[in-house]
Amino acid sequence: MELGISGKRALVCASSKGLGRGCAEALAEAGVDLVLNARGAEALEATAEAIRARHGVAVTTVAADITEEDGRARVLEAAGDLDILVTNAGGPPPGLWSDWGREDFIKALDANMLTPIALMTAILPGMIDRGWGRVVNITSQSVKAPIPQLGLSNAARTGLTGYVAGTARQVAGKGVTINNLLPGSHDTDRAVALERGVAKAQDVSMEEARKIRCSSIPSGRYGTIEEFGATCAFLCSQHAGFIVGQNILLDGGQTNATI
C-alpha cells in the first residue's frame, strides 16, 4: 500500500533498536527522511547507515537522552520542522510495590508521561500551522490491563493514555493526529531483561523463561519489529487522518479484554 507520506520528516526517538527501529526502518521504506535519536552513538550510526544504504532517505543522528531537558533541547533543535513524531522510551524496571518510592515514581513520569508531553508541546504546534501532521506514541499494554510486576510502567504510561486522550480531540481538527501503540511482548532488549527476571524468580534456563512468556500469548510467540513498524507507519499515513486519540494493541490476543 502507498503511505502517501514520502517526502515527510519524522522524528523517531529510541531508535538505534527495538520497536523505535523498527518504525524507523517503516516509515524510511515509505520514504520519509528521519531524525534519529538514541543515547549509544555507536549504535545509532550504524542504524542510520543500515537505513540510508537500504532505503535511500536522508537520515540525521542526534545521540542524547532524549528523557533530560537538554538531550530532548538538542533534539529539537537538530529536528527542525517536523510532520511525524515517534514517542518512545525504555520502560522502568519490574518490581514489587513495596520496592518503589517517590523518586522511582518521578524517574518514571519524567521517562515515560512527561518526555511525550514535552514533545508534543514543542512540536505540535508547527503541524498545527502547516495543517497536517501526526504523533504516534509507544506505550505499553499495561495501560489496557495493568501488569503486577511493572506498576511504574502503568502508572506513568496511563497518565500518557489520559493526556492524549484529550489533547488528540483539540487538534485533529487541524489536521494532525495523536494516537498510541500499545506493545506487548516483542523479540527486543526488553524481553530478554523481562525473561531474566522470570529465569531468576522460577529458578530455569533462560530458553525456559522464554517459552513460559510465551505460553501466555494466544499467538503463541513473540512479535516481531518490522510488524510493529508497519502499524506504526499506517497510523502515519495520509489513510489514518480518521483514526484519532486510539490506543491499539499489538500484543498477539495476549490482553484478554472484549474492549
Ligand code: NAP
Contents of the next structure:
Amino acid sequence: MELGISGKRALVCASSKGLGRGCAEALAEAGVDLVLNARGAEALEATAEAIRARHGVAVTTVAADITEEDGRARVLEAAGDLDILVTNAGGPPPGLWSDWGREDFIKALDANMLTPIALMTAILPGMIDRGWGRVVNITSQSVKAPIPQLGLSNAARTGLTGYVAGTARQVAGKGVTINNLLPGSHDTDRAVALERGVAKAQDVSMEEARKIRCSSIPSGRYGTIEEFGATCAFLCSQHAGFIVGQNILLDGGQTNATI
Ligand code: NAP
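Requested next: the structure of the form predicted together with the named molecule (the form predicted on its own having been shown above).
Below is the whole assembly, all chains and molecules, this chain first.
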C-alpha cells in the first residue's frame, strides 16, 4: 500500500534497536526522512547507516537520553520542523508495590509520561501551523491490563494515555492525529532479558523459557519489530487521518478481553 508520506520528516525516539527501530525502518521504507535517537552512539550510528543504505532516505542521529531535559533539547534542535513524532524510551524496572517510593514514581513519570508530553508540547504547534501531523506514542499492553510487577509502568503509561485521550481531540481539527501503540511481548532485547529471568527462576533452558512465555500468547509467538513498525507507519500515513486518540493493542491476543 502506498502510504503517501514520502518526503515527510520524522523523529523516532529510542530507535537504535527494538520497537523504535522497527518504526524507523517502516517509515524509511515509506520514504520518510528520519531523526533517530538513542543513548549509545555506536548502535545508533550502525542503525542509521543500515537504514540509509537500505532505503536511501536522509537520517540524522542524536545520541542523547531522551528522558533528560538537555538530551531532549539537543534532539529537538537537530530535528527542526517535523511531520511525524514517534515517542519511545526504556521502561521502568519491575518490583512489588511496597518497593516504590516517591522518587521511583517521579523517575517513571518523567521517563514514560512527562517525556512524551514534553515532546508533544514542543512539536505539536509546528504541526498545527502546517496543518498536518502524526504522533504515535509507544506505550504498553499494561495500559489495557495491568502487569502486576510493573506498577511503575502501569501508573506512568496510564497517565500518558489519559493526556493523549484529551489532547488528541483538541488537535484533530488541525490535521494532526495522536494515537498510542500498545506492545505485548515482542522479539527484542527486552524479551531475552525477561526470558533470562524465567530461566533462572524456574531452572530451565532459555529455549524452554521462551516456550513458557509464548504459551500464554494465543498467537503462540512473540510479535516482530517489522509487524510493529508496519502498524506505526500505517498510523502515520495519509490513510489514518480519521484514527484519533486510539490505543492499538499488538499482543497476539494475549489480553483476554472482548473489546
Ligand atoms: P529495546 O529493544 O531494549 O530497545 C530500546 C531502545 O531504546 C534502544 O535503542 C535504546 O538504546 C533506546 N533507549 C532506551 N532508553 C533510552 C533513553 N532514555 N533515551 C534514548 N534512547 C533510549 O526495547 P523495546 O523492547 O524496543 O521496548 C521499547 C519500549 O516498549 C520500552 O518502553 C518497553 O518497556 C516497551 N514495551 C516493550 C515490550 C516488548 O515486548 N518489547 C512490551 C511492552 C512494552 P540505548 O540503550 O543506547 O539508549
